[in-house]
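Shown here is one chain on its own, the form predicted alone, set out as structure tokens.
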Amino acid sequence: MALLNLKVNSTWQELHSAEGTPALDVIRGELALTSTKEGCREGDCGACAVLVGEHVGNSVRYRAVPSCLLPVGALRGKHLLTLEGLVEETEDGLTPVMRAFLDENASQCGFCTPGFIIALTSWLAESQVPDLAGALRAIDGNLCRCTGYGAIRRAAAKLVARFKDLPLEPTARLKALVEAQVLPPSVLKFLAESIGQESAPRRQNSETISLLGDDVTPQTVVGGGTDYYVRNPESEEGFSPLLTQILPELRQIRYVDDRGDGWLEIGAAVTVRDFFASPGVRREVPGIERFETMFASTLIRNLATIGGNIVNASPVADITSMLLALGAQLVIVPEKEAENDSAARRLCPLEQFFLGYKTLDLAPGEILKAIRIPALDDPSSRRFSFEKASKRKNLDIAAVNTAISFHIEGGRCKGVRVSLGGVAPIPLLSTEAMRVLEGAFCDVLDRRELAELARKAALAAASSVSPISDVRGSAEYRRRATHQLILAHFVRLFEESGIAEELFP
């Protein structure tokens, strides 16, 4: 078993636990830093937080994950904080933000609030404009069961007033944080330590990857975590995964041109949080960051990642309905291979990658290296508009979800693809509404036509799935949902024709 290297608060260690153990375990096992609480360890209650810093460019970005989901072998050549180290150095053993919690009493029981002193901590440290909406925002992945949310909101906005001209430069704020003490003076010392380096370090020996062959049995794959550690909270002794986060090649995003075709390519480690604020991303499918609060708590975007949104094949997953819509390709390769960016590859349209419940076009030794999203030669022409039915608004896995994207050439929509999730064992395009849209003439400014447009594909939609009934909902509620949605594609995308007005007088 390889010794992990990293700084943990002011020191670096090395620990001696497997690399797929989850950071919680090593935290308050290990390490004996037991500010870090254990709660639900499926990623919802946010009382497990940690601080993750790691190189990027030329400075070290922060950001709050949950530790019950995180393993331990993520965390290789990088700066992990807890509460005990925020608290280094400083003159009363108060940060800035424990001292807010501490002046409008937001701590009550005491259990939740290292969480939320770690989740608006990470927050300060963004290069952003501090708002109360970006703090709310930042600690919706955080529970206080003893209901003090209004005690909270209220410390949030203290901070708000306080620090609302931190310096945007990512190195200054970090610099006029430590000043501050909301961070501890070991954030510039690893600045300092990391400069030069690569943002996250490579695997240290071949033992690491599997040996493939037809009787050897290939690595378990962990990327985010956000899954794989809710369906086993317990890891096994020794348990090493391949974890595609330390893996430089699998966190790029790039364009790439093949056989004259231009894509965006996005890497399969690449965290969801990371996916939507891409420029690349958002320059392709404008608009999509509006989408970003529907997935998750901002402290599960920071580590799920885009692959594993994909792999594990959920019928409903949010990510891949988005992606189905897109005309997204995967690049798969062999596990072995995984770093090699010349290695023989195969490309697999993401609509013939699910051959059936939680069933893949995966071979055993390959792994989802990439994805790749058509480049177009005027993205600003794509309208793209992505919808979820759930019990709760957010933080919730969807019942059905859908997605769309189209252009409008010639006064017709063309290019047109329709998701579905929630509706089949798979995730799947909706070939029939597809088809009652593409070539179709689309006047922006008629609401009626619009209107009529809308109704056709959505009967078209809902009449073509056989959905079953679960705990999430019916199979009747699953069709009508299906309906419903299509038209809401349409409302957000001609809201200035007064089409929610035709639709729903």
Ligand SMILES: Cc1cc2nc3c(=O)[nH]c(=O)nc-3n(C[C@H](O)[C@H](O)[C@H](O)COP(=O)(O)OP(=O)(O)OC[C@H]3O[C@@H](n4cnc5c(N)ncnc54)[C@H](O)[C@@H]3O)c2cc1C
Contents of the next structure:
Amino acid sequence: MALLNLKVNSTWQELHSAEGTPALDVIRGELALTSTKEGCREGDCGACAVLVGEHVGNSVRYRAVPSCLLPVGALRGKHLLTLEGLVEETEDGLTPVMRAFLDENASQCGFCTPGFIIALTSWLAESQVPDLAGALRAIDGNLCRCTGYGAIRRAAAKLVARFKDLPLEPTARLKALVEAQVLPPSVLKFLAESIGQESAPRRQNSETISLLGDDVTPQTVVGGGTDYYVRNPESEEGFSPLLTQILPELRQIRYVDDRGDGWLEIGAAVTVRDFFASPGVRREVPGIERFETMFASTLIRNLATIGGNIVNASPVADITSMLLALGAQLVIVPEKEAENDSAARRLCPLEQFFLGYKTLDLAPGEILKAIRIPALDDPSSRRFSFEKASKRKNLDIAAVNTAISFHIEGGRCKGVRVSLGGVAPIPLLSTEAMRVLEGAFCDVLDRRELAELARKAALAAASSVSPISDVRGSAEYRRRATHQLILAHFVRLFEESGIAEELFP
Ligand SMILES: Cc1cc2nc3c(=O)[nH]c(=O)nc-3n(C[C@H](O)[C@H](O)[C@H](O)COP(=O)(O)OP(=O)(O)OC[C@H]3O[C@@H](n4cnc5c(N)ncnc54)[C@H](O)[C@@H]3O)c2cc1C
Ligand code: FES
Ligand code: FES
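What I would like now is the form predicted together with the ligand, since the data block earlier showed the form predicted alone; can you produce it?
Below, the chain from earlier opens the complete complex, with every other chain and molecule after it.
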């Protein structure tokens, strides 16, 4: 078995563990770094969070991820920071984030505390002006069973006050954080080591793969692992999947031209976090960033990929629902050609990819390489909305979700697409609602007419579905939720018309 090279806190190390082993097991086992805790092992509690640094642009970027769902092979060539590494070379054995927790009594049994420290350290390392809302968002995937969140909130507020003037330029920010002992000196050493390197590590077994014949057993593919490891918590010995995260070709977002049509192509291994942060995605889908926090938690968004969301084939996958409404196409290639840009590929409209419950138009040995959304001549004319009915605001899977996309031309809705999730074994388009809306007048000055149009579309969508009852909701609940969520799209998209008062007097 080839060795896995990564920087662990201040030291480069070669690990013997198989690439597909959950990083948490390696961190607590082979590396004996036990500050990282095992709680739920399902991405729900944040106790296992670690910081992962990697070369991005001309700097390095650190992000907190749940190590229970992270394949250790994805750390090849990267910098893994645990609490043991954060305190290296601090004056009193505490970083300012830890000190804030101590001062505000934000820890009792302490089991959750390492995860909170890592998540807040990651938030400080990001190039944004620190504010309390951002700090609380950073810990939306961390649970504490005994302290109560008031004290943790006070600790976060203290950090906001102390660090509000951090530089925004990534390298200057890292330097300032090392100076303040929030991050250890190993961060600057990793930065120096990364400069000038083609940072992205190649997959370990690419050579072997390209020599394989057609009759070879395809490898298991793992993206972020946030679905895979929940379903397979104990990996087999020697488990070495194809890790899409370490293929740079699958992490790009770029415009492409294909037979005269323009597309924004999003690599399948782009994380949910990077998807919402992408200037290209924000340009093509104005306002899409408003829906980011409806997906899981910051920790999960930092790890989960767009491709994994689609191939997992959950009928209520949120990104899939958005992409269906955006008219996405999939770029599918043979697994062994994943890194070859000129390889033969086939294109599949997203709505044709789902053949039945968890059955996909994806042959053994094929991999999803990228997802394309059609680039509009004038993307600013696009109206887009996403809605989701779930019991909790964070960390919850939808009972029903839906997205809508269209643009207005001459006062009429054009290019309308409405997706529905949770109402059938597969995510689908509501052709009935689309038929009602396509070409319809949508006069923002006439809220009555608009409300009438919204009601017709909602009725068409709800009456055409036959959902089943399960733990997340009865069939009747799902039908009603579909109706109400379609109305909610209109309230969001035509807020200025006063349509809310018309629909919900
Ligand atoms: C706590 C928690 C909260 C969650 N909340 C949400 C939520 O709010 N909304 C939501 O939609 N989902 C949610 N999820 C589910 C999950 O995070 C998403 O579906 C995510 O996008 C999966 O991406 P991944 O890269 O982690 O997938 P993985 O687990 O890596 O892969 C999922 C499946 O896709 C296959 N696969 C992955 N990439 C490719 C590829 N490029 N080509 C071929 N096959 C591939 C894998 O073999 C696997 O079968 C949540 C999960 C957890 C643990
Ligand atoms: S152990 Fe709970 S998120 Fe990993
Ligand atoms: S301090 Fe005990 S779980 Fe948070």
